[in-house]
Amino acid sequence: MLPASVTVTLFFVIPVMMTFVFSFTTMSSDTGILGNRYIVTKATILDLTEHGIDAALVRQLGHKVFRFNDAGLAKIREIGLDSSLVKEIEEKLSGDEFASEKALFAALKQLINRPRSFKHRKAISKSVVNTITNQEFRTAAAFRAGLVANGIKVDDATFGQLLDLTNTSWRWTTDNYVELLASDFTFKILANTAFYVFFTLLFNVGFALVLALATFYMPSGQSKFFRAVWLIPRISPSVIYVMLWKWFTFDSGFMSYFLGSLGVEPENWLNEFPWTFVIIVNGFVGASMGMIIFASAVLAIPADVLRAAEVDGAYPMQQVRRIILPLMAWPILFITSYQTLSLLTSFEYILLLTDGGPGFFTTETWALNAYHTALSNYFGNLRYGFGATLAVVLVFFGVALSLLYLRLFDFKKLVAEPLIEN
């Protein structure tokens, strides 16, 4: 019991709880995840005067000075310049100070061993620059020390304002849930998810049952061959599997070639019928797993029961309806629950096939939207907090559907003690 409890805690409870906590934050790629970050950016400098900060102080915050002091010279030694150039810089420019990068470059051109490339001149410039702009400070004390090091003196009240205005760290908030409820796209993505899960589940569970039952009534050698064939989608690398489907559906692919012989104009069938192929592609993968479980369950039914049914005149369809399906309630519950949760949370094949398109949110599901929001989007700002909010909602959907399945399949009856004792 202890190993199972530890495993569930480490790999389910803790990740879910952390995701729930993150959903109440403004964490993003702009804020980072490590707490306070004080940065004076160019955009910040433009906004400071509008918040009552003295114009002279704003100019100081944006000011750059290029100093060849001990710290700058030490950095120059580390950037891989020619030793003769480094030596000449130490001899001729040590202690010098330049008010602009242009003046610094002009001084470097006067050296005998002057740097020939712009790359080297820029590396020297970055080594000796002294500025508060675009430097990152983790604490208020470090920010204060950075201001002092650049000759910027501020009183406590002004410093407090600067802390508020330059703090780009995440904050606690409930706005993620408010935004989710108010978004015009929430219902669209939710409807997409329900459509995708329902029809793909219907396809892969139903098709898996058909495959398992069909191969059960085949001779042993043929049944093994057909089961092996239907495992190909699952064991194929996802990228290769999707590439084959894309080739199949391209306007110059096999489908257009075949239909062209019947007089049908070539089309990019994936763009024309995206949901059809999303469901089929995912359905074949899910059906292969369901087929294995269902086939094993059918083979586990005592042969004497089916022989007795044959003696009583039961045809194969009657055996399936009256004997096989009732005895497979537990495997069907497992596969249905597992596939539902898998479809809710997986997006790999949709990502590779359509990436949520074609168009705007055409095949975007909830899990794919969470991925796009938190880890990969076209806008560059990865919103970890809002992505976590989407993930939390997905967890609640999964739990609710699991409880619904347990009720529909009468789980207590399935696990009850048998009425007939050995």
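Positions refer to the first chain, counted from 1. Remember, predicted model here, so these are calculated numbers, not experimental data. Basically, rigid core = biggest C-alpha set you can superpose within 1.5 Å across the two forms. Compared with the form predicted together with its partner chain:
- With the core held fixed between these two forms, Leu244 has its Cα displaced by under 2 Å.
- Shown in the overlay between these two forms, fitted on the rigid core, is a CA shift at Asn130 of 2 Å or greater.
- The Cα shift for Ala228 between these two forms, taken after rigid core superposition, is smaller than 2 angstroms.
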Contents of the next structure:
Amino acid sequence: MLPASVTVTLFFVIPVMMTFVFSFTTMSSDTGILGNRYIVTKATILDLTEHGIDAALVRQLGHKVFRFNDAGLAKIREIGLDSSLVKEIEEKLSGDEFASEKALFAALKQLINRPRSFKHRKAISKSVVNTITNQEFRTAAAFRAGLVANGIKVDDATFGQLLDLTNTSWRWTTDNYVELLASDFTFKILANTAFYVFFTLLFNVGFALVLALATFYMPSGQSKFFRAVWLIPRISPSVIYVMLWKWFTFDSGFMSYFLGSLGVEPENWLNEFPWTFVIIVNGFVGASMGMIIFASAVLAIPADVLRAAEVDGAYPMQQVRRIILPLMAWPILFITSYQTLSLLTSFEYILLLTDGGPGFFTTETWALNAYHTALSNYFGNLRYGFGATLAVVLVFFGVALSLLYLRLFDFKKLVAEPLIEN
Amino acid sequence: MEIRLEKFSKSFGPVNAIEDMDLAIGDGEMIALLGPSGCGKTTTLYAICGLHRVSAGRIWFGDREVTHLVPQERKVGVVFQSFALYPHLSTFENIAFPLQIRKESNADIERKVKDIANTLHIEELLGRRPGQLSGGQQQRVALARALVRRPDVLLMDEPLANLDAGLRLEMRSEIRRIQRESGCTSILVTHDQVEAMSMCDRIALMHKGKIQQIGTPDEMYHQPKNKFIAGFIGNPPISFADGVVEDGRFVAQGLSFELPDQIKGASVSAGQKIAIGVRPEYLQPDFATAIEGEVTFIESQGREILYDLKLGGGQIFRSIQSSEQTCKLGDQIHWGIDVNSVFFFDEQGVRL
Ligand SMILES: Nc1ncnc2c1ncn2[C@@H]1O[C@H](COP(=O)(O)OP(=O)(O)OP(=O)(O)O)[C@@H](O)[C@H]1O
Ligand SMILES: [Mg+2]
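Since the one above is the form predicted on its own, can you give the form predicted together with its partner chain too?
Now the full complex is given, and it begins with the chain already shown.
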């Protein structure tokens, strides 16, 4: 009991909880996943004006002063310059201030022992520069101290605003959900997903049932052969299987070649009918599993029951509808819900086949979109928080659908009372 | 409706289950297919209802040849040995199934199901599923389902095998009564000879895929055609002994007696090897033809007592007596047999 609950918690409950937690953050590859960081960057300075921060303050924040005070001189001694140069700086520049790097460099040029290399000039500039720009602070207090050290005075309200605007780390937010609701793509992707799951499922389960029943009424040698053939998609590696399909539908592939001999112009058929192939490819993979379960379920029906149906006057179609299918309610429920969940959440075949294309979001499904958002973004900014939001919605749909299925198939009635009483 | 099998054969690959069987069953008659396990009873039944395709021969229902008809078109009610109720349907739906398949109106179905349920005393069970019924109840539901559409032919494959002794007795007469009332031609498969004798008009005794003899229970008992039938019918079973004909006498080790006239007159010749069969009730203390032996087994069956008598030649003869026990184990005694009731068989086992 204990190991089981630990495993369940560790590998199932915690990941879902974490996803839920992440969905309320702005985490992305820009923010990183560590805590607060306050930086005034050039970009933030532009932003500040837009957010109505006083122009004088903005100027101060962007302001740089090169000051040869004790702290600056101490740093210069650390660089490792010629001692004559250091001495000359101490003598001639101590207490000076320059408003720009250009002016500083000009002053350095006047020295007898002037630094030859750019590297050294830059090092001196860095030692004496005083600014808030591009300094990284881990706490609000440090940020405040930094401002004070640079002689920048802000009132508390403005400081609060500054904290907000300069914080480049992730934040708690519900904006992901708002964005999801507001986005034009949400509906498109939702519709894609529903379309994909419904039709693949139909193909899957329907085809599996037809195969199982057809092979049931076949001589045993033939049925074994057929079942083995239908297992091929399942057991071939997905990349190879999809490659075969791509080759098959390519504009110089087998299909075009074959249709070409009938006078049809060669086409990239996958681009022409993306959904058809997405559904067929996934359907074939899923059908084999359903077929195995269904075939064994049909064989588990007592032979005498089917014989009785036969002498009672039921022809094969009636036997299927009135005896076989009702007796297979459980496996059908199992396969349908299992396949729904796996179709909702797995996307590798679509990823390999169309990657959501052709064009924009044509075959993009929810899970694939979550993957694209969080882990493989075209824009380079991986949005972990928003991806987690997408995943949470997916989990929610999965649970809701499972409950619906149990309802639909009258779970309580299906579970026979145990024969062994406690 | 009359059922006729003409030269019916059935083989499963190399196995010949039935060979050249001829069988005619009269309209409204109930016949028992009796025989040891594996003799082909179920195979015959399945051929009649169409579940098995015949390998050769023809099957007739009255004037209609049904040899190549599918089971759905034969109008045969079958009670399977396993009952084969539909597990997902209630008793009512089980019984209604053959009617629903034929698209009868709901009112008709309701009425017919209620009727047959009344006859079989299962009205209270109509709402239950097979899993919630006892074996005997399931058996009656299976019978109801077979009878509800008034079949021309009723086939029952060991329907009573799963029942306890009391219920079996009750169902015997019940089935017979319903069969008489509905007047359908019936075949009852069983390997219980008492069941066959008490329920059916005639018995067809099968052995190794062949019908050995057809007749009334009485004929089977008193006029068996061969040694197999004599041995199969009768409980406690008949005792056999081998011997030869000498001077118009049957001679075996420790046993010799004058052959009755009708056997002497028949084609036995001196030196011919024959066998005799003596039913236990024809070996009694006071019968004429004396035999001598040792009592090796005594079993009291309540009203009757069963003895085994071992003769000088080692043959065991069985006797059943209704009087008080007259001897004890190990006693050497003289009893007698009724020669006129002894069966004589030639070397092939055919009765003389
Ligand atoms: N499907 C089959 N394939 C091969 N042989 C079979 C098949 N069905 C029956 N047989 C054989 O045919 C013979 C007759 O079988 P059948 O089932 O008719 O016996 P039965 O008289 O009903 O026996 P029981 O009293 O045990 O039910 C047996 O030897 C059996 O092994
Ligand atoms: Mg049988």
